[in-house]
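First, one chain by itself: the form predicted alone, in structure tokens.
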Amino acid sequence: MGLLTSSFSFQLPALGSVSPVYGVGLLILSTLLLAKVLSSLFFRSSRNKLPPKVWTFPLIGGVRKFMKGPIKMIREEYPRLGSVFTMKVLNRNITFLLGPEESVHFFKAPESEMSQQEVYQYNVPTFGPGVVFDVDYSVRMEQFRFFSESLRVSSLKGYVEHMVLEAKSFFSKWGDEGVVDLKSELEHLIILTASRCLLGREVRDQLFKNVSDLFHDLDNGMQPISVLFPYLPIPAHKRRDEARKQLADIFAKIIKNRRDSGKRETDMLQAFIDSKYRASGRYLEDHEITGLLIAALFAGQHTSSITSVWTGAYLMKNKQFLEPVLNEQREVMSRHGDKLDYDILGEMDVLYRAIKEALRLHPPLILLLRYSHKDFMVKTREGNEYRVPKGHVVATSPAFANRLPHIYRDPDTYDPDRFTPGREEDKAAGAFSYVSFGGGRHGCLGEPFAYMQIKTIWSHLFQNYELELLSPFPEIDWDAMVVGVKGKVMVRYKKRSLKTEQ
């Protein structure tokens, strides 16, 4: 209080040489003036109040501590922070807000204030120049506004009827009965749909092995430290760099073909070639169609065919859970015998809730980033008030929002009846209470192809074959990019037809 007396203290005049009246007056006067500043004061610094730290050793900060796994330190610092808390790594600062609560503006903010270009500048490499976190705001969402008509519902029905081919195909090698590694057997057959859907038919029929083995060069070339270091020299890079540029000149013949035949498919590249900038009437240049379609794949493969295989997991353990999905899908033959189309697909809810349940547990992306270009405050659902400042990375992570027990109950327990009617934990504490795709301005824009692409496969599966889990419960493998399933997944399948079961 030194300061504050030596600054704000004035000489009263001698009461003796004033009205008493003067005198109370001027004690009151004084007395509100010196409330005000203290006010001010004290509001000043409820205004500044910065997040907590998580404590690092000096120079590298957080890289050890971050890298080991951050959801593990998230659930460490959680209950000894809170649910905004901020730790240095390297250079950075990142901010972590986790809960529906506190991460509203991290949602809904306008680019202008929460951006994804410079944390996301990592995967310029992999996709190419010129397109996603290459190009300015206005040119990115021209090209989200591509990948958005390319999902809308007339193309997904035309995308269904690929799927459900690639199903049928697939499966029919299996035979009669046998055992197989289900998360590598899930992970083929999405890679053939999503080649098919998206890549095109070229690629599907003629070019598959040899764009198969180029992505699977691209995605190894995104390790853990090219988060930090991009353009790193080594292995894995070169061999990311050389692959992007064997895919660039395949994709190039192909859409040459394409425009000088005139013949039309479809498939996400034809809406590519097809579509055009608002602002200048240009159509897509080649690099940046095969940019685009680079991460399309990318960001509907690995989801896909993850949750594709908990999905399965957790049925088959939780018989439970399992047994309403077959009177569904029994009940839907009833009416469609065994045609799968877009339609017929949208009504099952139970199998929709399973998949989604499986996506609340496990997404694959732990972690959603923004960079912060103002001082912008947060509220917790405790009460506390914090300044996070302009140039902070912000974080989020639906890996642990979507645990969190006051939202959801028995948070680590699948129920797929959590988002029935009447109980909808996931609208618990508003619009972002469930976040394994995202939400706001940058929610996940392939989200209904994805679940049309499990929901295929799961009916396809159920209707057609009797499965049981031999392995253990598939474990998560934290240590990949993409959170997915460690290990093996060995599952013995026996032919049946579920129509002619009572």
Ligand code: HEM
Given for the second form:
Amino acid sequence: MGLLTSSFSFQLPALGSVSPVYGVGLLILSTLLLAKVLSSLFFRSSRNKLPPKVWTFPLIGGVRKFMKGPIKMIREEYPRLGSVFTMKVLNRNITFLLGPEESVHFFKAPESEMSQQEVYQYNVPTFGPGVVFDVDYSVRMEQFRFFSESLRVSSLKGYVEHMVLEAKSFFSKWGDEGVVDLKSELEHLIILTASRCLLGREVRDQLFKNVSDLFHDLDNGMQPISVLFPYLPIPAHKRRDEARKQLADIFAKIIKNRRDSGKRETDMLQAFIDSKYRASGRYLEDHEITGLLIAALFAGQHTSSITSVWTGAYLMKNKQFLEPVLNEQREVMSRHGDKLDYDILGEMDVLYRAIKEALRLHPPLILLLRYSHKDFMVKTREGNEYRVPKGHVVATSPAFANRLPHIYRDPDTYDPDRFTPGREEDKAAGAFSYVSFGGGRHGCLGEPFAYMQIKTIWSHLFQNYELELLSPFPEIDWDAMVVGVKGKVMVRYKKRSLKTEQ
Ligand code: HEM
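Could you present the same protein in the form predicted in complex with the named molecule, rather than the form predicted alone shown above?
Everything in the complex follows now, all chains and molecules, and the chain you saw is the first one.
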């Protein structure tokens, strides 16, 4: 402000010696020039301002900090450096964008500017060749279309029928009362359900043990070291590769039988068998179908079972939130009896919010990554502007962003009512205020499937059992690739009929 005032007073006396029109013209011109010089100076300096850097020991310093846990590191650095900062890990610069305003470009930029392929390459040996991160963006987009089509409402309705049957049959083995490790029970149920809905009847009915053992080997082949060196010849990777081959053989036989017999099923496998690439008009090859099914199982299995466990643990611990969930179940049962289907589950808003809140506090995917192909500017909510250079890995963190105190009141407290009409804290700062399912261009395609599955499980349990959490409230297992619940979650159950207690 001081600079502007003195410039004007310097120029005004000169105007007296020229004609008024010419003088005014000169004044306007010089003002414009001045404004241009100042704005270019200011603009250039903000365009060149890189995000602050996390201090680390040279060479492997960043690795140590990162390996101690990215969320711990973010919690330490955020108060010092703010919502945008860069950390060097080996030869990579990782820039963190932490918050709904800061992560807009992360979620919305086109693939030519922010891509997934480079940072999610480590999935290729697990998913196999010719799918997802092993193919060009145009092919990947078509494959994601196959996912969306296989998960649309008309298909979901059929999947929910499988989910309900699986839950009923699974819990019928529990008996009238007992004690179980809820974590391992729900993991088991979800793999059964996912097998039925995604991999198909053949796997679920005849090959379940064989296929789930192979998936187990695939799963164990995804170690933290695999992210940096996916092809390192370690035993876990060798078992992964062998399992991948055997799965391809099993699915090739199943697909052939289905094609030969003309028999159709309601599952994702059938949806993929029926899918065609628009660009070439060709059907998917068997190895592509296998790869996409593996990708779906990886995307949806641990994420859903972890969320189911957190939901139950929070509701068993917080009776004030359990009661409204039970009341909703009673009300739904008064209208539909013990029937559960897609539409009935859709009526359960209280249960929906209870799950959503567990997932806010514990998103299983704690870091989302992209690779920046083009410099971009990011502005923090405090008004700092930084240029993030091309070549940086860019990260955002649902686990951190979902607990920001300027978005969520008492962010560490379980409070499903924060999503009720009128409060809607998940929309407080726009579309990326709640990012457990990601958002923007690559938002989760399985979100409705996941909610249906978790709602089915908890509706069945609440309608039929009284439950008590015996273990202390679970801790977070930060070491897992998909971050979940540490240790066992022991629960006592006793059969009851919720309806009769009205
Ligand atoms: C509670 C359960 C789930 C959670 C928390 C979850 C979370 C996420 C997140 C955070 C992303 C975005 C990744 C990124 O931006 O890099 C994502 C993407 C995706 N999810 Fe899920 N997911 C869940 C269940 C499922 C299920 C059940 C399926 C399929 C049956 C599924 C299929 C997908 C697919 C195909 C994508 C990729 C979308 C794209 O890149 O365009 N997810 N999920």
